[in-house]
Every structure is written in structure tokens, then in C-alpha cells.
Amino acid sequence: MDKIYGNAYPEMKRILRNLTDEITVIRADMTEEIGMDPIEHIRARIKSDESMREKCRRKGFPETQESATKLIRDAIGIRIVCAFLDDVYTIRERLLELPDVELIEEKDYIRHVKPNGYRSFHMILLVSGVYYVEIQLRTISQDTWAALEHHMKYKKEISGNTELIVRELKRCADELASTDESMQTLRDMINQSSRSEQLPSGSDQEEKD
């Protein structure tokens, strides 16, 4: 048991497990509807004792269960990496349809990109009226960029050319975003073509009439 969470930890684990199971159901339903899996992968975690204590200190909060579960709202976290941009927003809608889930806050860093190029959709949900869960929704490209940016950001030996590195990271983020948009357009075109092929032709319809 992570000590900072005290007797809340078992319930937090239950909530994380249940919400992950519900996301799996959403995933299966969407796969049946659209004919492909909308999710590349899911990562779920409860922030470690050490990490939570460090965040409490950074925020100026006492290192208590109250701080960890009420004042800081990302102790429970789920990252959902999607195949296409539209899937991000569809899954967002499906999450809000779940019982015992209340939307507390959301930030769309896909449509409102951070200055460094970071893109993701963040949600804070209150589950069962008790515990907060942070959800991050992003595409494969956005997740790849964020992971690489994180690794480079914490390379302590980096010195000089910092401005150039920042500009190049932003350029890479923009190029990946353009690819996401192009791939979404291609999927829409393929889906539209598929639907058109399934419709009866005019002559066939006349023969049936």
C-alpha cells in the first residue's frame, strides 16, 4: 500500500480497475461500429508514493492523504492513445456517458496547442463523487512526440543551442499534426467510398420498384 494514500488506496485501485474495464467496453463497441480498433494502447496507473510526495512539496501542500486525493487531482491517471483524431473526441463523449462520472475540467491542447507543440486532450473526472481521475487522450503521433520530448527535456547535459532545439521540437510537432490531419482525411475518404459502394445504384433501385 502506498502510505500517503492510507486507507483510500484499495478504493482507488478499484476505481482505476473499473474505469479501465469500462474503457475496454467502449473500445469493443467502437471497434464493432467502425470496423477497426480506435485505441492503440491504454496506460493506467496510480501515482507512486514518492512521486505524489514530491508533487505535494512542489505545490506547497502537506504530505497527507487529503492533499493526495483531494487537492491534487491526478493521483489516478489513464492515458488513451488513439489511432485517429476523431477517435479522441468520440471516446471523450463516450466517457462522459458513463454512470457515476462527472466532468470537472477539460483542456483541449489539440485545438489549442501549447507553445512548445504539445498536443493532447486532458480531462479531470470525478468518479462516484469521491475520487478524481485524470484522463489523457491523444493520437499515436502526439504520444510519440510527447515521449521523445520528455526524454530530451530531462537530458541534463544539454547546453547551448537550446533555442534551436525548442524550434525543431515545435517544427516536428507541427509536422506530425499535419500527418494526423492527413490520415484522418484519408480515413474519411475511405469510409465515404465504402458507404457509397454499399448503396444500391439508381438502375438497381428502379428495377426493384
Ligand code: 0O2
The other form holds:
Amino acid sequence: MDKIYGNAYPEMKRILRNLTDEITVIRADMTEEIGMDPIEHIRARIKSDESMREKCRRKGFPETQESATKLIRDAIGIRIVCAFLDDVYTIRERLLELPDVELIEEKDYIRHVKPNGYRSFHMILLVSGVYYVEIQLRTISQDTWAALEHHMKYKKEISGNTELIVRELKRCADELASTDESMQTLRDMINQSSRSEQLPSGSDQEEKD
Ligand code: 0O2
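Take the protein just shown as the form predicted alone and give its structure as the form predicted in complex with the named molecule.
Every chain and every other molecule in the complex is listed next, the one we just looked at coming first.
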């Protein structure tokens, strides 16, 4: 499974484990601060030998440890699926505060949606100055859509109706995005109203000022 990574594999596993532990701490801190768990689920993986080799071939790189760990930067990957849009950006900020983590690149496919409708926030981090880690942050709706779209891509028998399917998938992505925004607004309204309920009487004016 780990052949292409050679002797780097144990260290890659350690990096993945440590970062996952740090995300667990971020999650617990945020749960305490906002009163709810911001993360629906986390998926952490080291790309399999087979799919890393396939990616090397696709990119025209030799199938070596160097290609797998330096030229390709998603051998170590963590996907963090959040309930709400705001949490995606809060977790991004917390990740940047971690020691030993350097931000190499970010792609905000939530604000800059891919033409097919794909939405997600991607970060490439360099951990301990040596290993790249790809973090994908997205909402539950965005994750559901990406899973379906990924599945469709590998259904080679889809040959008719392709245009319609692509158009409909894009429409679903946009509808889900609009629901995400509404859910975020609802959460903000609920938080706002529970905060004003907690204010002592007469403090309304202070809030407005
Ligand atoms: P897998 O099997 O999910 O890991 P590159 O990583 O170099 O191929 P790029 O453009 O630098 O490509 O990376 P980008 O755009 O940040 O996307 C990389 C990963 O994001 C993909 O990894 C997917 O996981 C996910 N992704 C990007 N675009 C789409 C999309 O349109 N639909 C879906 N479902 N997922 C997407 P891999 O290696 O392709 O696949």
C-alpha cells in the first residue's frame, strides 16, 4: 500500500496523526466557545499507492518517492466537513495559528466556485518544514454534492444526456449553496436572539451603541 512513499511512510503517518489530534483540540475549543460542535466529520488519509501512482502518470511525473511527496502535495490529506459556512473560515484561521505549520497555497472554491459547481476551501500546508498536507474544508451540503459528482465521473457508461446531467448537477450545487447561506443566516439570528435574551434588562441601549 505504501511502496511509493518508501521510508517516508512512517513519518507521514505520524504527521497525519499529530495534525488530526490538533484538529480535535481546535474542535473542542470551538465547541466550548460557540456551544455546538462545528465539525460534522473528519476524514484523514494517506493517498493509496495505487492512486498516487495513477496521479504521477496523469501529471507526467516518474513514479518515485520524490514525486509522491514533493511534486504532488496531497499524499497526506484531511477533509473537514462542517455544518455551517462560517465554521469553515474559523477553522481555517485556527489551522494557521498552529505551530510548525506553514501556509503554501489556498484555493477558495466557495467564493470562486468551479464551473461545474464544486465548492470547497483547499489549503496546502507544509508541516515540520518537510511534508505537504492538503486540507479540504467544506460544508455537509458541499460534501454531499462532491461525493455524487465524484461518483458520476467514474460512471463511464454515462454517454447520452451528459449535457443535461452536468447542467442539473450545477443547478443542485447552486441550490445547496443557497440553502447553506440560509442556514447560516438562521444560525446567526438564533444566536443573536439568545444573546439579547441573556442581556440584563436596560442593556438594550448599550447593545445598540
Ligand atoms: P482525490 O481522489 O479526491 O484525492 P491536483 O491536486 O494537482 O490534481 P489541483 O487543481 O491543484 O489539482 O487541486 P485542487 O483543484 O485543489 O483539487 C484537488 C482535489 O480537490 C481533488 O483531488 C478532489 O479531491 C477535489 N476536487 C477538486 N475539484 C473537484 C471537482 O470538481 N469535483 C470533485 N468531486 N472533487 C474535486 P484528486 O486528486 O483529483 O482526487
